[in-house]
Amino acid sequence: MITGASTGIGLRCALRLDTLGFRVFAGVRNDGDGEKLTKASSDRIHPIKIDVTEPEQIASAAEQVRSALGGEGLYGLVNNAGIVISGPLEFLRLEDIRRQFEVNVIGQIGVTQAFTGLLRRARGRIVNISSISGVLATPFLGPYCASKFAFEALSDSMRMELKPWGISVSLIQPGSVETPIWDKSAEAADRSVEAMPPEAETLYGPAIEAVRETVDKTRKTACSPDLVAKAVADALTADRPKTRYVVGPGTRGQALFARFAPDRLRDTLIMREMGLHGR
C-alpha cells in the first residue's frame, strides 16, 4: 500500500514495485489520477483514493485490502503524501501550519494504525518517505521542516513498538527531488505572501525572493524520484532493511553536517548559501 500515488515519488514507486511483480494498491486523491496510474502499469496496480486527512477514506482504504487479501496479510506500507507549507513563521496562519501536520504527520499516523494489523499478519514493513529537512531545518520551510522532524521521531518510536512482531520500519531521506510537490508548494507559498499584510513584504521580501532563487538553484541538481523508489524497493526486499536510507547527490554530507555541525556554524552557512547573508 503507498499513500501519495499520484504523482512523483508515490507514483514512481508504485510503478517500480509493479515491475518487481509486487501487487500494489496504490492511493491516489482522485479518479482521474488513478485511470493514468493503471495505463501506465500492469493489472497488478489498484488504485484506491484516500485522502490521508480524511479518516472515513482511511477507514474505506484499509477495509479495501483487508477484502482484495482475502484474510492474508499486508507485506509493505509505503507512507508517501506530502505537502510543503514554506513562508516566514511569523506571518503563516495557523491554519496552514496546522494543515502541514495533518497531512505530513496525523494522515501518517492514522494511515498505519489503520494498516498495522494486515502488516502484522505478514511480518511486513513500513518505508516512511522523510527528508534530509528532517534532521536540517531551513529558513522559510519551518513547518515542512518540523513535520519532518516530527516524523522521523515517530518512525524511530514505531521500529521500536514494532519490533517484537517482525515488522520492520525503514526511514527514506531524499534531498532535492524533481517532484510536482515544489510546483505546488510555490504556488501555495504565493498565495500565503499575499495574504500577508504589507509588513510582511517590508520584512522579508528580499529574503523570500533569495529563498526562491535558491529553489530555482536547487532543482536544477534536483534526483530523479526514481532514485527514492530505488531505495523504498531496497527497504521492502533486502533480507535486513536499513533503518535510514539517505538519497540523492550530496545528502549524506547534508546530513553529517546537521548532525555535528555546531548551531551558529550551521545557521551561518545555511544563510550563506541560501543568499541570506547580513540578515
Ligand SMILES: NC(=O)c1ccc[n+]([C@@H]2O[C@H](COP(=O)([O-])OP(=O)(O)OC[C@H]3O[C@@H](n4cnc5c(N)ncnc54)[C@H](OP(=O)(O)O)[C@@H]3O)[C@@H](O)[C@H]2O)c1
Given for the second form:
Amino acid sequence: MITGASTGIGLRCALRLDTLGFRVFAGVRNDGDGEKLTKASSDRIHPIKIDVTEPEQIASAAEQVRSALGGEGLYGLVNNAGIVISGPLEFLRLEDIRRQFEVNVIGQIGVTQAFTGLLRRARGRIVNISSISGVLATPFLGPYCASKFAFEALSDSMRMELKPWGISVSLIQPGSVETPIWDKSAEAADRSVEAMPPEAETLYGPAIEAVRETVDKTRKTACSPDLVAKAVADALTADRPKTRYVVGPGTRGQALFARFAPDRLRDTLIMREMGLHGR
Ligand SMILES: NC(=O)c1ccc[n+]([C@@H]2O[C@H](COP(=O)([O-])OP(=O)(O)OC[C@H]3O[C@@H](n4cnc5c(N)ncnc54)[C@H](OP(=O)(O)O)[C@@H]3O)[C@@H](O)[C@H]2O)c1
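The form predicted in complex with the named molecule is what I need now, so please give it after the form predicted on its own.
Okay, now the whole complex, with that chain kicking things off.
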C-alpha cells in the first residue's frame, strides 16, 4: 500500500514494485489519477482513493485492502504522501502550518494505525518517506522541516513499538528529487506570500527572493525519483532492511554535516549556501 502515488516518488514506487511482481494498492486522491495509473501499469496495480487527512477515506481504504487480501496480511506500507509549506515563520498563517502537520504527520499516523493490523498478519514492513529536511532544518522551510523531524521521531518510536511482531520500520531520506512537488510548493509559497501583510515584503522580500534563486539552483541538481523508488524496494525486500536510507548525490554529506557540525557553523554555512549570509 502506497500513499500519494499519483505523481513523483509515490508513482515511481508503484511502478517499480509492480515490475518486481508486487500487487500494489496505490493511493490517489481522484479517479482521473487512478485511471492514468491503471493504464500505465499491469493489472497488479489497484488504485485506492485516499486523502490522508480524511479519517473516513483512510478507514475505507483499509477496508478495501482488507477485503481484497481475503484474509491474508499486508506485506508493506509506504507512507509517502506529502506537501511543502514554506515562508517566514513570523508571518505564515497558522492554518497553513496546521495543514502541513495534518498531511505530513497526523495523516501518516492515521494511515499507519489503520493498516498495522493487516501488516501484523504478514510480519510486514513500513517504509516512511522522510527527507534530508528531517535531520537538517533550513530557513524559510520551517513547517516542512518540522513535519519531517516529527516523522523521523515517530518512525523511531514506531520501530521499537512494532518490533515484537517483526514489523520493520525504515526511513527514506532523499535530498532533492525531480518531482512535481517543486512547482506545487512554489505555487503554495506564492499564495502564502500574497496573503501576508505589506510589512512581510519589506522585512523578508530580499531574503525570499534569494531563497527562490537557491531553490531554482538546487532543483537543477535534483536526482531521479527512480533512485528513491529503488531504496524503497530495497527496504521492502532486503533480508535485513536498514533503519535509514539516505538517497541522492551529496545527501550523505549533508546528513553527516547535520549531525556533527556545531550549530553556529551550521547556520553560517547554510545561510551562505542560500545567499542569506550577512542579512
Ligand atoms: N521531491 C523532493 O525533492 C523530495 C525530497 C525529499 C522528500 N520528499 C518527500 O517525498 C514524498 C513524495 O513527494 P514527491 O516529491 O513525490 O511530490 P509529489 O509528486 O508532489 O507527490 C506528492 C504526493 O502526495 C499526495 N498528497 C498530497 N496531499 C495529500 C493528502 N492530503 N492525502 C493523500 N495524498 C496527498 C499527492 O497527491 P495529489 O497529486 O493528489 O496532490 C502526490 O501523490 C513527500 O513526502 C515529500 O516530502 C520529496
